[in-house]
Every structure is written in C-alpha cells, then in structure tokens.
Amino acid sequence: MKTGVPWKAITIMAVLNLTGFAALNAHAEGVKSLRGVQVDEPVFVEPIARPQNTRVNREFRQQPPLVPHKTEAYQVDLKVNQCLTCHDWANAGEKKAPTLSMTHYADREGRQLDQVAGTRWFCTQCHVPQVEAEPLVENEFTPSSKR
C-alpha cells in the first residue's frame, strides 16, 4: 500500500499554482499606486515653502499636531518613512522642521530608543494634513480654548 501524495496530483497542483500566479500577476499590472509611481520608484518631494503663521492651533488637550503641508506623495511603508527626512531629531534642526516628541522614541515598555519606535512609525495614523474645508457633517464641538 502506497502512502503520500501521488505524482499526478502534485503535478496538477503545481500547474494550478503557476496558472493562478500568472493570473494574479496579470491583474496586478493594471493596479496604480496612490502615490502615482511604482512601489519601488523613489518620490522626490519639493521643499516646503511655508508662509508665516500657517499652523492651526490644537483644539483639545493631547491633540496630535496637524501637518501644515501636503503629504500624499510621501512614502511611508514598512521600510521607508519620508516624514523622517525632515522631522527626525537628527535632521529637524538643519531642515528647520519641528522635531518629533520624545514619546515617538519610546517603546511600549517606555524604554528610550535611538530610532522612532515601531508603534509610532506610521505618522498618518495620528497626524493629518490641515485643510480649510467645510465640515462634512454638523459638528457641535467646542474647542477647549473657547470654553
């Protein structure tokens, strides 16, 4: 009595896997990046020319600062965080950009790190670009500065 997977079944499974991979690859050809370039292409961001007093005040205690410039072309993924080219503590002085809070350099146990903690890597989880726009829904929020 034979045990294991018959060779015929293995061959059929391999052909199906290759066919499926080819179909997925063909489908991926039509996918476009939100940044407007392929994932492996670098995006060079224009220097920011910011007029004076463009920052919006925070509206509540512990509100993350708003970003006073566009960010849609910035690459932020598992390996690259383009925000850090200006805002990392090593670069902020030269770029005249606000540096990150020291809380961004601490891990979950509170240990200080030499680089941004993984829990703080994806900036847009908390920080969003500021815009002058009408509210999408009615809002009765009163900022703490006006109470």
Given for the second form:
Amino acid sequence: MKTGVPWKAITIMAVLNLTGFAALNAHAEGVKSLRGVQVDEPVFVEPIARPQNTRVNREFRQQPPLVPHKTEAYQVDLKVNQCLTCHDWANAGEKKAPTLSMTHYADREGRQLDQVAGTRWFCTQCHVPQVEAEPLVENEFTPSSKR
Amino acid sequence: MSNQGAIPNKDQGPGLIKRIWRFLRHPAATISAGALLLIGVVVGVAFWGSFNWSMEMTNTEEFCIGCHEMEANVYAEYTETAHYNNASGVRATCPDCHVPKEWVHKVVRKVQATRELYHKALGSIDSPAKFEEKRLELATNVWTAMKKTDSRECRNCHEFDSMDFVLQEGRASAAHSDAFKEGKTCIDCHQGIAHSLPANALEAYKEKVSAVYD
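Now that we've seen the form predicted alone, could you pull up the form predicted together with its partner chain?
Full assembly next; the chain just shown is listed first.
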C-alpha cells in the first residue's frame, strides 16, 4: 500500500518520542543530587584539617617517614623537584633539613648516583603529610614498632 | 569736530586680528601673571594626569593578561597559588610583584617593558614551546631584578620586621631569623611562588644569581 503519508515512520517516531519523554520524566524524579541538598541551600563542609608539624615515629622499620610539614606549594614534576632544594645532599646542611638517605640515590641496578634516582623522583608517592582528622575508613593496622 | 564723522572708529582701538596678534606677542600685557600661571598649571595637570592615567591603566592585571603570552602560562599557574586565593582575601596582582610602587622606579620599569612590545611583535614567546624554551632566561631576568632591589616588591606587603615568627611554621621562623641575620633576601628562598619553575631553575638560580650577586 502506497500513500503519500509515511505513516510507519510517523508512528515509530511518536512511540519513540513518548517513551523517551517518559524515560526522561522518570529519570528527573529519580535523580539524586550528589550535593545532597537543593542548589539554593548552603552546604556545610567539614572543616579543613591542618597539617601536623611534628616528626612522627615510623610504625614499621621500612616505612617512608611521614612528612612533618606542608607540601602542597612545592612543585614536583618532570621539570623541577622543589623538595630537593632542602633535602638533596648538597643543600640539606644549609637548609637544616634531614639529608636523603643512600637508598634515594641508588638506581635499579643498585649503583650509587650523585643525583636522586628516577625511581625516587616523585617523593609524595611514598611520603605524605598527616592531618588531625577522623579516619574515613576503619584502620586495623597493627604497627610492628613497640611503644 | 568737523572730523568726527570722517573717522568714526578712532576711539575703539585696534581691530580684532591686530588684538589677537598683540596678545600672542605680549600676553602678559593683557592677562595678569597670576592667570598665566593658572593656565600653566591647568595644562600641566592635564598632561601629568593623562601620563599618570596611562601609567595606572597599564598597571592592572587585565592589561597584563591582555596578551595571551602572559595569560596562557604565567597567569594560569598563578591562579593556583596562595597569592591569588588565600584565607585573608588579600590578592597580589601581577603589577604588585612586577612593577615598583615608587614613581621613579615605576617609570624605569615601564620603559624597560617596551621591550615586551617588541618581542610581542616578534612573536618571541607566542607558542607554549617557544615560551618554555625562553622561560629560564625570563625567570633569571626577574630573579636578578629582585635580587638587586632586595626583593623590594615583596616587601611592599611582607616585611621581616612585621612577621610574628612565633606564629609561623617552625621551618619558616628558623629560616627567617637566620635570613634576617645573614642579609638574605626573599627571592633567595622563594622562587616559584606564583608560577611554575622551568627545568634547571634551581641550578640556574645558584649559578646566575646567588653566585653573581651575593
């Protein structure tokens, strides 16, 4: 049957539109804001915890020591490592900072270099500052250090 | 009496053109010295004003980042630092750190800055790659300037004398009381506070700045 009006296409489109609309509507009702409250209501954020500024005992012998100072303003990228301005062996005395231990200068074959090894470049992979804050998840770790 | 009708304008003095001419040649004859001075002052103020106005206009952040060379790199990085957003809400803008406050030094810096127009035209740093290549040189220029002026622009806002060392983090108070005694200047220890540092920045500072000017 050939008519001038493409009824089939129109029907399909109408059905699609209707279902699409219904789906959208359902979605709109079911949407949960990640923010938790309406947009015109203020959100109360947890206070930002201050970094701890005292040295911390290691909890197990091989532990990378925790950083006893702020780190966010120090640039550590492929170009520059500002931690080294204080901790590299050639600067640490003058800056009164602990000198990097030998392990930081050993490459993968164990050769001792004069520059920090590539494997130790990104300091904050291993060393992190601490803040006084409620732990987000329960921590069952038992330190091997005896107190 | 018989001549009155023949020369009617005799008492009215010289014609308009002649009067203007005379005024231009001997102004003080028609205007008091005081009025002259006043005109001088008004014209002077107008010139001075527009000069200073242009100095002020070019002393805003909007002006600086009008050039994409300034906006794409250094500005973008600066917006991530404590000099852009901080707890006290005091912002340091580009001219605060790069343009002196005192008039004479300011004019000198403005004249030096015409070099930037030249390099803008040349396109010296108009791509990220070109900027990265030249960055160490530009940074060294800025460090050298700051080292020579004992970090004058930093001291417009920060001063050792007004720092409460007790309130500072331990590392800061220790370093500052030493620095104060040894006559070190802010930029010696605080490079890269507003922008990212280029590769070899720390070595270059030691070689080209500390070694030369200490």
